[in-house]
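Here's a solo chain for you in structure tokens, the form predicted alone.
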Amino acid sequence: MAATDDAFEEIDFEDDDDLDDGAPERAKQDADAERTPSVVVDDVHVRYRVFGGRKRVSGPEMGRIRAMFNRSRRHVGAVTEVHAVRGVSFVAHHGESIGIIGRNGAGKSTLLRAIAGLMPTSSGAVYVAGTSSLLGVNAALVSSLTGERNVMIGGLALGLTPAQVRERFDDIVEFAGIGDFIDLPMKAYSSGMAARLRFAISTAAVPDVLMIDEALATGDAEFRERSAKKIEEIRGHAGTVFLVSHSMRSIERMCDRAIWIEQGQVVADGPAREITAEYRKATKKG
């Protein structure tokens, strides 16, 4: 489902020193458990086209163009094909938390959208076991409707029954921390409030695969801590979590595995701390 165009802050756990730094322990527990695939990405390519701009035509040609085409604008520039994802393959397992890292424009968000089924693949295939939710996309927020109505719409879109949405309504509102604003139209919300409600709705059904793009999440330290606990809850139910972030500390704290993407291709895939160390060395990024 489509998200609003609000500007969202990054989700960043760097300042939350009290959060559990137990990724290595979780990795060991996962290794000891039976591993079954939850997501299979098989040689996926994603291409899309970017069209040239438009400019207003003026001067003697304007009347002739209007007469011939009944318009005063025309496309200029060549059509550019962007090969955003290039032959990416990996298998994710139930209970894993996987960080997707890479520079801006590397193809991280495009890859998430392809996994979520929101962007068609040009070739290759994606297999997902169970339900998936791309944070901020599966919970559509309609600005003209109240938060209460958006909770109902978002819950139904996630596959919940009306009775299940009503049963979880108070928990969703409490998790989002928006109080009486739930009765006001969404257009009265700040971008932060809207994003918190979006997270609360997206995780209300405890999806089998949760994908979090840093551009779609926000919140203060308290909300980020609640979000971290929710992610652990999803993993505890054998769910799989993907986290796109530029914060290497966030990846190390929240993920046991990391996949490094550059120019649409997998550079490295392995334990989170090892891959982030390689990425820091290559990019001089802290």
Contents of the next structure:
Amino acid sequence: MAATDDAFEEIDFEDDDDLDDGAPERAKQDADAERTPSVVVDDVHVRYRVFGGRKRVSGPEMGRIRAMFNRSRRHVGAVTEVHAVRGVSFVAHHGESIGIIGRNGAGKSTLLRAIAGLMPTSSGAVYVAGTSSLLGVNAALVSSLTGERNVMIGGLALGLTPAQVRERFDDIVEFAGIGDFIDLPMKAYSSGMAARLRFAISTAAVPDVLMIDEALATGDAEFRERSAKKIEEIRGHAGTVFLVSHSMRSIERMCDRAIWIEQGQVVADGPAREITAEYRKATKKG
Amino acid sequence: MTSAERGGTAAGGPSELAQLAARSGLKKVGSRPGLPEYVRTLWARRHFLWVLSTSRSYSRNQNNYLGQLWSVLSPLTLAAVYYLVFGLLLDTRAGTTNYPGFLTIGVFIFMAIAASMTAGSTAVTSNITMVRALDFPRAVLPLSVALSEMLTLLPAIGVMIVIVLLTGEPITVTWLLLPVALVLILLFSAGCAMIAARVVVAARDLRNLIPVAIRLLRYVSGVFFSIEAYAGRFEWGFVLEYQPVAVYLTLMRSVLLQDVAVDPTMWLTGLAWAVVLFLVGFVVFWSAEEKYGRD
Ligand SMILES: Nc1ncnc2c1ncn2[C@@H]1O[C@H](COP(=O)(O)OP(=O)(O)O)[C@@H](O)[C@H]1O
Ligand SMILES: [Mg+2]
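With the form predicted alone in hand, show me what the form predicted together with its partner chain looks like.
To see the whole picture, the full complex is given below, headed by that same chain.
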């Protein structure tokens, strides 16, 4: 997941008109206070514990002995806490799709993990209506096993029963569009093919809250279009979608709201087009 | 999750957002389910547990030409090496009549239990990406370690039976107890794996002590010598005899070897160890359920 961070910064989406005119309309509904919340994030902080490294504490005024002591501390008992998310609060509603933007290391992935309940919060709380799932099924897949076997593993990992996976197997393979490669070990797949299969597996179980962390960047144009449709489908069922992407165009196309995060804190939260415009301006300058 | 609650109540009473969440009927994520609820979700995920275990033990031997044949070949070569060292060079045959059979059983069963403890200790820490990406009862991880070691043991049991037959043991009614012994061993190793996983998450330095503990266990469990013949000389020899690993080796031997009698006290001890360790391990592991995934 981390590897894709730098490699696919600005992937252009083909213009697709029927998706385009949906977004502003939904943004208007946003003002509607009557919509029911689906995710409430209340002052969440997340810290990682990191072993085997320590941030350098040094200054010009530090004495030789202190510096030496500090250096040796980097090798014994080196534990550092990384404060990745620092007090994020927001409310998401049913049928909303929210883009999360920010530089690498801003805390986007960590925030999604906390919302999915996969990363313990060190303070604050997250409340969710129904089931949530982070598009992270690749963690359970075994690259030395065939695609077919991995469909089963991934489906079960997402909480489906074997019968449900078998029932949806054809749809998954069809959606992934990888044909006969389904019988080969996944290590024989190109990164794009693997991404397609992963996306197909993860959306086989339709959750109430779906979180996508830069999973769409590797696909080709056809696949991106299919995934955009899938996202629309989930929103159509009153679901909520979170999308992390470095492509401002895909955020504008697929989301009606965007949250900009910097150093673990919310910088701006509002209609997607406004926020992405602000973000573009800020990143050009820096 | 005590600090989380503090965050909500610091201003006196739940925060505005918490009230909104409560009004809309949202559920708080990441809080630890109660024990019955936990057992229920674990049961619902039994297929996942099974698939994880089978693919783990299958993919282990998938990377070379002989493939799955290695699941039989590696225990076989290991038995030969041990026989050479302990049977012929060091000669620890005292107190046994069928030493090759005795040794094979000891080595194979001990290997499986030790592997469960070793892999169990890193069950959570080495699957951290999975813990951070998917929502499932975390006990699946140590349990699947124990189960996949048991699955890996099955071909070795086949080899073991062939060796035992070749050394002239007859097939008797006691062989029917073989599955029972295996189930007890599975429960015991699963308990050990859960405890080890929990301990290493809490204090990961202890992981480095596990190989030491296993080496110690290997020498005090009668893997390649008869405890009765050697430890009978000490007053506290019974401690060695009734410690769980030694008990399970004895149980397996009493099933397959004619000269080791089936002893009801031993079986009850084996049952008690299995049940106690499994239950304690399960509760200990569950008690930190919401904390896994932090580092
Ligand atoms: N597994 C990890 N262990 C320790 N620190 C981490 C880990 N993952 C991320 N971090 C830290 O948390 C911060 C936020 O990371 P992340 O959420 O991955 O950012 P983003 O997804 O926005 O690129 C970064 O400072 C990063 O160094
Ligand atoms: Mg990220």
